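Presented below, as structure tokens, is a lone chain in the form predicted alone.
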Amino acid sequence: MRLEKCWFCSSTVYPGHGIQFVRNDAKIFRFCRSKCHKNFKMKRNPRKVKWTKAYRRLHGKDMTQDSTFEFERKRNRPERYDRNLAENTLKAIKKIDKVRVDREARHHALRMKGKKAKEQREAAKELEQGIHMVKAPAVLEKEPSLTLPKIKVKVSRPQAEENHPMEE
């Protein structure tokens, strides 16, 4: 059973699934679903479409270089069937898959490392700006310790609007 890769999104195309397009120069393009085929016909670049594997790798969202990818490559050299070799290969596939999952989890954790601090800063800023919604203004006047330090914001108004009343 041969599993192909979708030309557009790099997902697996199983036998009997997807669409195959053969160009005039005999180049074969395989697509996993009509979404990929339509995007190909619209001449979209997979590296610029956010849901594709090419975009995710180009923008550092997926791992690009790893030794486990070497096992996924297609090999066209026929091998003589050997039961022990097939058994060892199936065991190795499970181990390699586990290693890949662990490395992807580590990659994801490194990517998200700075996100928690950023979210906390944004939440503190939002709370600072909307503290009146959390505590009543009367309570804030009584206990100044509840208020956060004030942020000074300069707002400029164009003078043309202030001088002329609205016309009906």
The other form holds:
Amino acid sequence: MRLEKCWFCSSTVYPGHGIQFVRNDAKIFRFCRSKCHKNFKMKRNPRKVKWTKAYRRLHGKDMTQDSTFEFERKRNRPERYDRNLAENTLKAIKKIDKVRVDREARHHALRMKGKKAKEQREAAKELEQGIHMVKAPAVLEKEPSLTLPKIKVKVSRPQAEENHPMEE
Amino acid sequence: MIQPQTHLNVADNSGARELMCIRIIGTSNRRYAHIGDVIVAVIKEVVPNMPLERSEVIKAVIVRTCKELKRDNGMIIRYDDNAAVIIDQEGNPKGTRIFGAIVRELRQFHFTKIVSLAPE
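What would you give as the form predicted in complex with the partner chain, now that the form predicted alone is on the page?
Full assembly next; the chain just shown is listed first.
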């Protein structure tokens, strides 16, 4: 049993899932689900399809080089079963995954750094440019502050009678 | 899913290029043939100067289908074309070389010679 990688999206294909396509030159393409298979049949290039790992790595959205990837290299020589080795490997897999996830989170944080400050600057500029949509310019000249002062208006009687035709 | 009138490529060097299925050997009324089934076919296209001739009726075993082959462990394999290897009455291939990928299931159908000649 071997966990393969989907040719299109690079996710793991577990046994019992997906389709293998053998081309006439004997190259095998493995797909994790029919979505990837259908995209392949449409001759789409995974490096141009946004949700695939190939695109993300190519465009710097995900980590490309890391020492944790070395552990997942494909090994063609089968190893003799050793209980200790198997146990240690299982423990190591967990630890390596944790390390890898942490590093990816750090990479993501680094990528998103400065986004909040940038958003706030853009929002302030937009408010400054578009303040005429919020308040009339004539009022702005009178009162340069951003909040409207509270004005009390006395309501006269005839308003109660006006509602009846509107209700009909 | 090969049925009569299906054109198949030939995956060996016996001299034929294209076959057309006429009949599926096995039970009567069998609708479709899959990988590992023997069919009766007529040769539609030949390579010139070879022992086989056009419109000769021969037997062949199917080695590749565009329809998926399902394995017991859940693996599904699909090929790019429909192909067959020409055999004689006993099941020995007529050609001496096999082209293209061959699936291991043929070994269970007792076509060991074909599997041993296959490139991968």
